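In structure tokens, the next block holds one chain alone, the form predicted on its own.
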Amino acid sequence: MTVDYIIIGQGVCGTWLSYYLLHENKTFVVIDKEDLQTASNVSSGLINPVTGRRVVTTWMADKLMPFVWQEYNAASSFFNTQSINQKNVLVFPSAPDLQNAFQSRIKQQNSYIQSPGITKEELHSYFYFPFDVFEIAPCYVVSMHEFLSSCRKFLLQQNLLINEMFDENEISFQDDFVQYKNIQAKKIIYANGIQSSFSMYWMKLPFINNKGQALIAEIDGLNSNYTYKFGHLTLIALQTNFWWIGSSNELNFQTTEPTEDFKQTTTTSLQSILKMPFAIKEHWASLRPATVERRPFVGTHPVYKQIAILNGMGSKGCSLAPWFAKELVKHLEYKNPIDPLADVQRFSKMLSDNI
């Protein structure tokens, strides 16, 4: 088999690479062993332009917010699904200084902060909270499982996906192509999440193994038109009466599996804010491919020109992946530049040492 590209991984990065390569009429094959516990599959899908106790606008938010709305809707139509909805975040400050930060930002133009479009009376029927409430708008929620599974179904129907584990030892390089088993390609693109950090070609990059955990809870009657945020605790509607509750951000952990400590702590926190009964139905955990700089790895290897990478999106993968997938495809096909803050060439010396 001869193709233009081999894509390793069908998480959020591999899915967006597939989408943009299809639109460039390029031939490719995706190699991915299905695993419903990957970071992409268990992520919240929340796209929020505001972060932190200082209530700052996230990196590239002004460009990303209109872009992701347009692109997810277009891709959803292409893959015959509906995967993105606007669900603004209602923030419940836990201390006076955080409330003051929101009040200060709400006075600024284009701050994404506004007064809530729901009454305090209704919110008090759901939650215990001592301070004012603020709305971040727009915010979006992507149903990642629905989006990824719809793309996977399409790729399988078109014979564009091989459902097997990727074996890096099967790669061999020629002058103008790369060989993987019986497949020849111009380039092979690593979009396989945390697994790239173990690659002999990419392991020198400053990855951080970041563990996230979340609970799935059944809550009857909670208004699902919004996402709710209490400190580190976020409640995101999945389907009728089911909510994603999380998430942790663990840099030091003993196991990659769900832990009882997280379940108990999160359940106690939920009991302290929620006036309604709930039942915990599932407990998820996965490792995110985060980076020291909190900036992605995008581009071609400085030594092995036949391999490229799209990785390191961290907790912002839902918004960063489509942007940088499109940027990488345009770079590979038309030599368009990659944002220097994301271009993997910033680590060219590190990646070239001892080769």
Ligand SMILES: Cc1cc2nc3c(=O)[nH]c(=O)nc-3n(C[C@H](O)[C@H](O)[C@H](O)COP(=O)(O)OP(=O)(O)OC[C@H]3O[C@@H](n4cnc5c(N)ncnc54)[C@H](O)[C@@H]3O)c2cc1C
Contents of the next structure:
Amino acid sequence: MTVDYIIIGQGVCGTWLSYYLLHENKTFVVIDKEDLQTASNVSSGLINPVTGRRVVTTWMADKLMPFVWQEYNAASSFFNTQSINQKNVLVFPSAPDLQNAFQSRIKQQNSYIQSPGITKEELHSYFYFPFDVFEIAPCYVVSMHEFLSSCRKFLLQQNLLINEMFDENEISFQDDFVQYKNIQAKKIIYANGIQSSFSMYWMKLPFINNKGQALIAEIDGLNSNYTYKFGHLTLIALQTNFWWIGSSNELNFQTTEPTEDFKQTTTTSLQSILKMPFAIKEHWASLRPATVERRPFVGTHPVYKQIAILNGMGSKGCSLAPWFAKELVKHLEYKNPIDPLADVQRFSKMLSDNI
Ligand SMILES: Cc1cc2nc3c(=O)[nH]c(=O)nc-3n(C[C@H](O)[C@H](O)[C@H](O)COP(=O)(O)OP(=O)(O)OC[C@H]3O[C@@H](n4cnc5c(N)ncnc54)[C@H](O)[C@@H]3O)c2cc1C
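With the form predicted on its own in hand, show me what the form predicted in complex with this ligand looks like.
Zooming out: every chain and molecule, the one shown earlier first.
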């Protein structure tokens, strides 16, 4: 088989690469071993333009917010699904300094922060909270499982996906192409999440694997038009009465599996804020492919020109992946530049040493 590209991985990065390559009429095959506990599958799919205790606008938010809304809607209709909804975040500050930070952003006319469009009475019927509540708008929630599985179904129907592990030892480089088993390609694109940090070609990149856990809880009657945020605890409606509750950000962990400790702490926190009964149904864990500088790795290897990477999305994969997948495809096809803050060429020396 001869193709333009081999994509390793069908998480959110591989899915968006597939979408943009289809639109460029390129030939490709995706190699992805199905796994429901990948970062993309356990993600809550939240796209939020404001972050942190200092209440700052996230990197590229002004460009990304309109872009993701348009692109997820377009891709969802292409893959015959519905995957993105606007669900603004209601923030419940836990201390006066956070409340003050929000109030001063409103005074500074930060266009993403406003007073809630839901009554305090309604909120008091759901939650215990001591301070003012703020609304971040717009925020979106992508149903990641829906989005990934509709793309996977499409790729399988078109014979564009091989459901197996990619074995790097099977790569052999030729002058202007690369051979992988019986497949000849112009390039291989690594979109395999944390597994790239073990690749012999990419392991020198400053990856940090950041573990995140979440509980899935059944809660009857909580208004699912909004997302609710209490410190590290975020409640996101997955479907009627089912809520994603998370998450942790763990840099030191003994196991990649869900832990009893997280379950107990999160359940206790939920009991302290929620006035309604709930039942824990599932417990998920995965590793985010994060980076030391909190910027992605996008572009071609400085030595092995036949391989490229789309990775390092950290906790922002749902918004960064479509943008940088498009940028990478335009770079590979038309030599368009990649944002220097994301271009993997910034690690050119590191990746070239001792080869
Ligand atoms: C608990 C949690 C909550 C999160 N919440 C959010 C959120 O609300 N918003 C947000 O924007 N981001 C969120 N993230 C981060 C986001 O999920 C990641 O940034 C993103 O999913 C990374 O996507 P990826 O495609 O790079 O990697 P992955 O999702 O890990 O996908 C890689 C794919 O490659 C496959 N693969 C790997 N190695 C091989 C191999 N050798 N052969 C074949 N297949 C292979 C894997 O099976 C997988 O399908 C969250 C992450 C976690 C863990």
